[in-house]
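Presented as structure tokens, the chain that follows is alone, the form predicted on its own.
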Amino acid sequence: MQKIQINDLTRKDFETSQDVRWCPGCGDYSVLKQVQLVLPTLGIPKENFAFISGIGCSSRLPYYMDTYGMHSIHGRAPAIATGLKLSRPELSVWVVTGDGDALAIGGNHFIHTMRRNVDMNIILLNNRIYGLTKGQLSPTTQLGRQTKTSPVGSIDRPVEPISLALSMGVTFAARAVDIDQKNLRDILERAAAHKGTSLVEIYQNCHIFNDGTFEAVSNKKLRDDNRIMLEHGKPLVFGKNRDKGIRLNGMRPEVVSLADGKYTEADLLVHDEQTDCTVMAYFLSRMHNPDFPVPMGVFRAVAEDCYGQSVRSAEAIVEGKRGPGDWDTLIRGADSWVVE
């Protein structure tokens, strides 16, 4: 790969000659564009980026990035990315996955990456369906949704990716919509700057097999009344006229009107993305239409030691006691045998 001066990088430096093959109108195009716009701004040498994916429509993205990377095994991208980051800590490692890839066959790898706080960026494109295999229900498919594998409607309660990640103590969790390009780009920039595991869930429309599943929060005519933009240190206000808000009633969040004077912004929850406790962020992650607006933005962003730092500290302790490791000594040690 040709080395280019960091300050001279542009989006074109991250585009490949590959034909981009997603369905016309797929939300993945928007995500690809924003990723390619963000990378040149990070001050990282081009040869220090690596994109790892699993299997699915979303997992084709590394083909279209002129960086190092791997289209890997179904659900196992976080495990492969963990190994890469531990062996090459200077790299900026990105995982691109989907709701099926990450949360079904890859569920265990997903949760353990969250709890370990491996320094990587995970882009989870959530379209609530299996798109590549033509329309089966996924772990995030809504209750009652008819698909090829749930012809009378899904009876499985859907997984909420942000909630799951928060329950594992993820240090950065955010959500955006594929076509909301400014907000998406801002979140990707913040995720890239975060030290530790950053999870960015992107609501991505699959207009072939699950069209309109995010219409309430993506349609410009509807979204202001159906989403709430999270801003650190600010009260949770939403609505086209900013006349509604979220307050805490005991241990339950509730929607209140600000129009009649009974409640003011002083009565509302104030978003704190930096608190050590994940409870309030978890509350927010469980809010869904039609009862609540859907939160968008950064749920949590806290600084904690990364997994790689802990591993290297442990290695230093062992090396201090036993000296550097030696492969020949290990392989020919007492704990070995010959099979004849």
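All values derive from a computational prediction rather than experimental measurement. The term rigid core refers to the maximal set of C-alpha atoms that superpose within 1.5 Å between the two forms. Residue numbers count along the first chain shown, from 1. First, how it differs from the form predicted in complex with the partner chain.
- The Cα shift for Thr329 between the two forms, taken after rigid core superposition, is 2 angstroms or larger.
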Second form
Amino acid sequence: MQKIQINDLTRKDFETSQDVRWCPGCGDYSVLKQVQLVLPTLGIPKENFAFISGIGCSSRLPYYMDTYGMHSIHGRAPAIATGLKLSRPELSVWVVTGDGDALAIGGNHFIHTMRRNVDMNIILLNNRIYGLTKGQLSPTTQLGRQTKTSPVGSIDRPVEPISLALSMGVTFAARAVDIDQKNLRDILERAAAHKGTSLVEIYQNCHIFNDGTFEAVSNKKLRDDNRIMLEHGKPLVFGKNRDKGIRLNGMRPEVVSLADGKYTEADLLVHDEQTDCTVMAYFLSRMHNPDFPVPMGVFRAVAEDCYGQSVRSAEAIVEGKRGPGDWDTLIRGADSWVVE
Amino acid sequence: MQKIQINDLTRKDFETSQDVRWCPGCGDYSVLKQVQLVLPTLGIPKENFAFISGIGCSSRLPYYMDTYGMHSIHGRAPAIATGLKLSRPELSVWVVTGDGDALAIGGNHFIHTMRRNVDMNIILLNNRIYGLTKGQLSPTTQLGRQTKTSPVGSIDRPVEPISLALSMGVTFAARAVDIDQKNLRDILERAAAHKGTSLVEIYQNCHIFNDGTFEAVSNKKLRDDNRIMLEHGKPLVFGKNRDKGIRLNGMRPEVVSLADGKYTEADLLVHDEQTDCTVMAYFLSRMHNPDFPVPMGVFRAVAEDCYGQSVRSAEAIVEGKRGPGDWDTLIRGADSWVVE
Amino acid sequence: MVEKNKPAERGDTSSPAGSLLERPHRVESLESVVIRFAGDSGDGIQLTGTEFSKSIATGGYEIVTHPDYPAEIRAPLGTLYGVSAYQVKYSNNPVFTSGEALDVLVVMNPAALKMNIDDLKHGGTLVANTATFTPANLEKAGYESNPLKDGSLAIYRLIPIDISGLNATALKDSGLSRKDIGRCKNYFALGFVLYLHNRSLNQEIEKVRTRFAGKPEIAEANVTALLSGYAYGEVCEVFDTRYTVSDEVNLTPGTYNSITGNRAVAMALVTAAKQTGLKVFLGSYPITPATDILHNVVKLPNFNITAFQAEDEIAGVCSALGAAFGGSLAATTTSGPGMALKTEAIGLAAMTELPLVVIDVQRGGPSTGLPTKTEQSDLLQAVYGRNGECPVAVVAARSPIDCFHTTLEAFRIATKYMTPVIVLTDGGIANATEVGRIPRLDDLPPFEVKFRTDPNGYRIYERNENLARAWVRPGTPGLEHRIGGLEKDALSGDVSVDGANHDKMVRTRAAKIDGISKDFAPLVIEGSEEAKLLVVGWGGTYGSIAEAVRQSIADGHAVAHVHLRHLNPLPNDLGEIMERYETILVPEINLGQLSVLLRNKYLREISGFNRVEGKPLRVSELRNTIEGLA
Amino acid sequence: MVEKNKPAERGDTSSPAGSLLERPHRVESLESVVIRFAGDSGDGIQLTGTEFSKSIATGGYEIVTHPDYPAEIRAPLGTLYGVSAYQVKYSNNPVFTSGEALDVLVVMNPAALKMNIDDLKHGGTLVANTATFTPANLEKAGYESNPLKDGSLAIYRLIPIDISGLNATALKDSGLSRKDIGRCKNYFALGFVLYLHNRSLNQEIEKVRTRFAGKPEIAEANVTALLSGYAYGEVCEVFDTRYTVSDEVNLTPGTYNSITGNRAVAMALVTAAKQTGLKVFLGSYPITPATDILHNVVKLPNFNITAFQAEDEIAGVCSALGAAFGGSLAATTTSGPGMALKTEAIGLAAMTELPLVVIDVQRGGPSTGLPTKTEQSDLLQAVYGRNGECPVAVVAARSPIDCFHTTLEAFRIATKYMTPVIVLTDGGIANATEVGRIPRLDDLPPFEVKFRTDPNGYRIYERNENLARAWVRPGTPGLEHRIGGLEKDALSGDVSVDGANHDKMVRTRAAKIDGISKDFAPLVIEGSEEAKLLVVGWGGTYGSIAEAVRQSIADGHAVAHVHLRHLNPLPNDLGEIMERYETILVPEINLGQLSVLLRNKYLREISGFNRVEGKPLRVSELRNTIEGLA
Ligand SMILES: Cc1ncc(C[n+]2csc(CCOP(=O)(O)OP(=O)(O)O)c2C)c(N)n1
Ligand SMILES: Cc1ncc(C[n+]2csc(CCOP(=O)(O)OP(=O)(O)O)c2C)c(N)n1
Ligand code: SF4
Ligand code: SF4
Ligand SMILES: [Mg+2]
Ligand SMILES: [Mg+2]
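To complete the pair, please output the form predicted in complex with the partner chain; the form predicted on its own was given just before.
Once more the chain from above appears, this time first in line as the rest of the complex follows.
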């Protein structure tokens, strides 16, 4: 997409007349706001945005965006978006989905979308619960968590969406917290700028059915010791006083203190979001509380051909060889004969 | 499953009266043979085996096994096997699937099975093509490969099944080549012994539609330089003369020569199939020809609670607290009243 | 005579509609009350409604309830679309529906008034919590002036009460926070309404104490609120009538309780395990309005029942099929869109001839449709919605309690005939409650399952007199065998591409399903024998139809009603019964799906009464149609 | 008179069945030949069959072919289940089926003899490759003695030829390897059979040279084999008759070719792009017997058509729906089990009212069933197989060429009415070939698509005279809007849970689909006007029915035939036509699915002729039934 000058778009242009119907206190509100703030800055005509979602509280978001949109069926948004983007490459296609929508019923489309690298932006609102159906276990629900369908605690080991996406070669993967407005906005901007599939996982608080599951990384008092902000080319430092870091010990990561003088920043791993192999990013995606800080920011951002480009270049190869198709010749077929 | 003494089972006991109907030269034959050889050695009564498959050439295998079996529908074998195993924990449950069956239509069940760690053995016959439907692109087809549905070469980046499984926390993952009988058999034995989900990816030659795709690692003349045999606790050495090795350079793997004296085995990475984190195995799963040798053997084998055990211990918690359920009390309900 | 409670004759796999929680017989009496509670979804309306109905039901009355939630989880306070409601009808006569025109309406805010007032009878009682009629709330509800004051409600008996304020005063010394005190206000309202309905409080007080056993201060505050509400009724001079429904009840002695359709399905699963001694396996994926079945079942692992929340609907049904192959009683629960996803696997179940119970709690369609509203529009999908010639049994429940019996019958059919059985319930009966007598185990039709264990001469598709093949449990020595989705030889079960064999198998599978009807109990015809009009219904519209027929008869019209549990195959006696009547009326919450089945089978002209409005059929409207045709 | 070739009147969206590759008119004459080639699937049987039919067709004859592959990819050599066959019927009269009793059978090995000999007419010609009748091969085929020698084939005109040996001799100087020489033997056989059928070789020789343009030695060897086979015929004294089918052909002038049903669908996609100037998008997942459509389309990216092989059927249909939302002509192709998986998404297409063409190449069911055999058993799934009230248009193709017209009509209906349209073809017509005249673009019914671009007063569900909403392409300024699976307000398109609105929308969607029938061309009644018996058929059974009806008429029986392209809605004139006849016979390759639709709609008794044997209906058997009823 070419960046064009569109001076007069504002957040207001992307608001609809619909009452926003999430629960008071739901993290989805702040995501909606950031999306509405980012869109006008992208230099894309308003009519070229399309938002596709599945089913879930999160998937209601397109109703509140005054763009083209489809609130589709459970889990299928990436497949619908793929067809839309492949047939209309000039559109800016966004998928809005939830942890259940993307990773339970929609798991197959999710992984294949990562693999194909179709140029679209996927916003995954992860609240670790099924919100809309009122509180069942989701694929990201933490072990031991009691929900309506796990009354003695969940026994399903949770999915790490970013690991999963990386294993399928995703070219852009990032994570942010719903209420961390600045970071969320930066990441949405970068995701929009990325060519290929960009996955933005947002830790979103479901106030009603899973309140506080992200407390450690969203609470201003706790978060600095529990998260690490990834910065390309910078060593992995974290902590309220930036006094801790991540070091590699063989193939194992290790948290070390920078306070006691034993280690300095030079001993730490340096984040590289651009390596062609996914191992570094994968490694980061396996870090979880309480043993490690949770990484926020961009895990991976590499430039690779996206599927649509490849489709078009395959088309071009054929067209180059054979020229634009001639209907008459084709329909006549190879060994036709004439009756006079 | 308890190992019991069953002296008289042999390969013959597992053969059926059905003509085996794969193409002459198909790699599936040698897999069938190894499976039939391994089963009698496991100490499991013949009637306790159940083989579940989807649809594909590979998925025909259960018809040739004189065990309980179901040739089900495309992609769904792991889900069927999950229900079977959860309800009948005493059975030895095997899933036989293909790259299309497991990774295209069946992708969602595949990943969630890995995550749950239900105790079953999954044999994935990867021939990088759709055999049964006569030669279309599969999720593992290599980039650029011409197939019936990619006449100018595939543009879909291939799935690495072991990476995918690892990202979902699979507890046992291994790889073998169809005609490498000894290695295949060892791995099948280890997979059978593993508690939890074990994934065995077998590089299987489709003689008709994708002949030679695994040439580099199956041809006796080429394979030693193109593959590396993983051994727990051993450094990563390979080559016909065992003169090459894999070293870690930062977070990047590197092939080094052991011939010129610059590096010795001590500089190499040591394989550890038992680390609790999946990063080491993931790293190995990203190694591909031509830059790296392809790993064969066991990538990961860790002991974790499997889903069935967790289900049963959750049941036990409830039963421990409340005792075995009393039908009359339950059906009466909490606030019933009596009319006289 | 409407013979609602007469148990049908028992066939082998059939069972009376209405015996878990068996419905009482009583003397005739016409008095009944319809009451609706409405307020913000945060107001505890559902709880108040439930408590009220329980209290009424324990008095020996019949009740039917109808909860109605907003589609949103927590809609903003005071909005029209955030209104939650709960309706109860009670009487000492049989009650079939939760009623239409309201005798009493209790509203907790202006939005609730706006959304519900039209349903209140002229002269009906309106209780309103005045505290919430603030300018801001009035505006949100779209009122320009305060209806409590502008005279617009003059045709009702208005009882304005400052529920919030009175409740707060009563609890000012409770030591609770303001928020917690606020939460007690629904008990205040309940106390008042119970006074209005002439019920005593003792039992209710006990229940509050049990419910809040862990938090004694909260318990006592709620008790105080209840008592204050009740006392307010006693001293209040605003109104002069209390409701007194005759309580000369004549119930069959026994233990009673109320139950929703979804819970009744869960109880059926537990009962199937109990009766057969087999493990029950439920593989499911959450979907409104079916999820509550799963919620109920996950709490019962100590009843030999394994519940598995799968990654999607396909895995839900497939895991159940795997369990069926393993010799368990297997079920999957879902609603319309989920049903659509399961059809391929149901086809595999039909082909492998394994017993599988598929419960579809129907909701408004097509597509995502109206997920929180009821409908009967999955019937043709259930009967015809699979590739190939793929007949399966289809049964439907008529009421919350009937969900129990229908589900149990589905298991009996599934195992006797080795076939998938689809059970259709709907969002209406799934969430509504019905009161009935608790059955004892021996009251139920017997249910036993046999596996084949004899390896001698075993052939996979050898069939018994019911055309069913034998069920073999993996683990049985000598019976190892392979089944699958490919067509198989009619005897050996080997893969077969032979045309004649395929034709034979297709016909045999069809004949097997057709043969199930030999087990059905004779249909029960309710209403007048000399009628010219027969109303044929199915599933959850039973209440509305029975009530409309009853009213029409009471009004002197001759009309008969037959209600189908079995949709595929249809009952053998239905054709002959239909022949006795000149006109056939089929009321459905769809565009005429049973009509399609009946027209096709009996080549009879059918009048349809079709309303697809997401709610139970309106008795009054249906009655008009009946009386026009009778 | 059977008016097979009379083009129907054109309605707006309707088109004549049989004009791409328009079917020729000719003078009456009854002679025809049915020939079948059979051998190991490795023997090049399909190629030989195809070449033979082309050669015949270019002579101006009508042909219908029927390829029959084994289910296995490469079955072991010489086995019974590894036999591949290819049948052709040709005549200078209209040909409707590939024929029944064979005039000529060519077998390349004993297994092929065993599997096919029963279909050869008494006195028919049997050509056998003697070289393969070795003891080992005889045993594999289950022969105890050599049938070529033991006299058991005495009732046939046996022509034993050592094809392998003669071919090898002819090519001994070719310089080719033994394996490559062996591969030429099917050209030897072809040469012989062409001699037998009195065809000249010139054209065939040219074609061989083109085909093997890259490999001149192979080309020349094949030419030599062809010539040797032909020459062998000339010198061979074993037989005395050559087949001479009268070639007084009377074809409409034009360019002709033969085409399979699957390729015809692909050509329709290309043509839709050409006619409208829009991009065509095909989202699909491989499944037998539909995959060939995708194989054809992937080769044509330079025709403004994007083909996408998705990860599964659900993604196939969903990607197509996404493309439809984007303003492309979108299609998905599949077969029975894949259809089952797509139903939820088709429901979304119906709800969002987007144009989507779903092509179901039916195969034997249920479940995986008989994947390589034909059947007509997805009709009720297509009409009824979705949750909720979810009507969509359903059309069916009657012959390979008709796949082209039917698919194009499906696109015209989809875009005019903004609805999904299901196209039913079947494994029979998908793989069979038919010969016809190549159409020019202006011969085809016009096809134009308009998008709304005017933002003024746009309402999503505002409808035109066809009850269709406007199609809006994302990227159009001022028309931004949201659609989805939830029920929407009848005008604004906002989410609505209102009951009355839902009822209205459900009825409107139904009325829209019903209204499509106003565009249909009047039905064409073939056969006798004064008949009492009407045969009503649909889809791929056209050939068998037309032939049976024709034969019956020729034999003096009065019978009429009407063949339906439109299954939902049914044509408006069908009811009135059916009323004119006493008896209605509906032949189907299922247990009576069209019968269900007709009985339901017209309340008429229907006689079914149902054979579910994985193959076209047998003309002789059907004729018996017709003559019994006429
Ligand atoms: C086919 C289908 N299955 C199930 C459902 C029910 N359903 C709706 S949303 C949802 C889960 C949503 O969870 P998530 O994606 O995490 O969204 P959230 O509400 O938490 O934002 C489910 C199970 C459905 N609508 N359709
Ligand atoms: C629902 C459904 N979709 C598609 C098919 C067609 N189909 C059968 S096997 C197959 C692919 C098999 O590929 P793979 O799993 O790699 O097995 P292989 O034959 O290569 O061993 C496909 C697409 C089917 N049978 N069912
Ligand atoms: S249920 Fe949770 S996720 Fe859904 S709107 Fe409410 S707070 Fe948000
Ligand atoms: S097609 Fe390929 S995978 Fe299938 S049986 Fe033949 S060789 Fe094996
Ligand atoms: Mg969620
Ligand atoms: Mg494969």
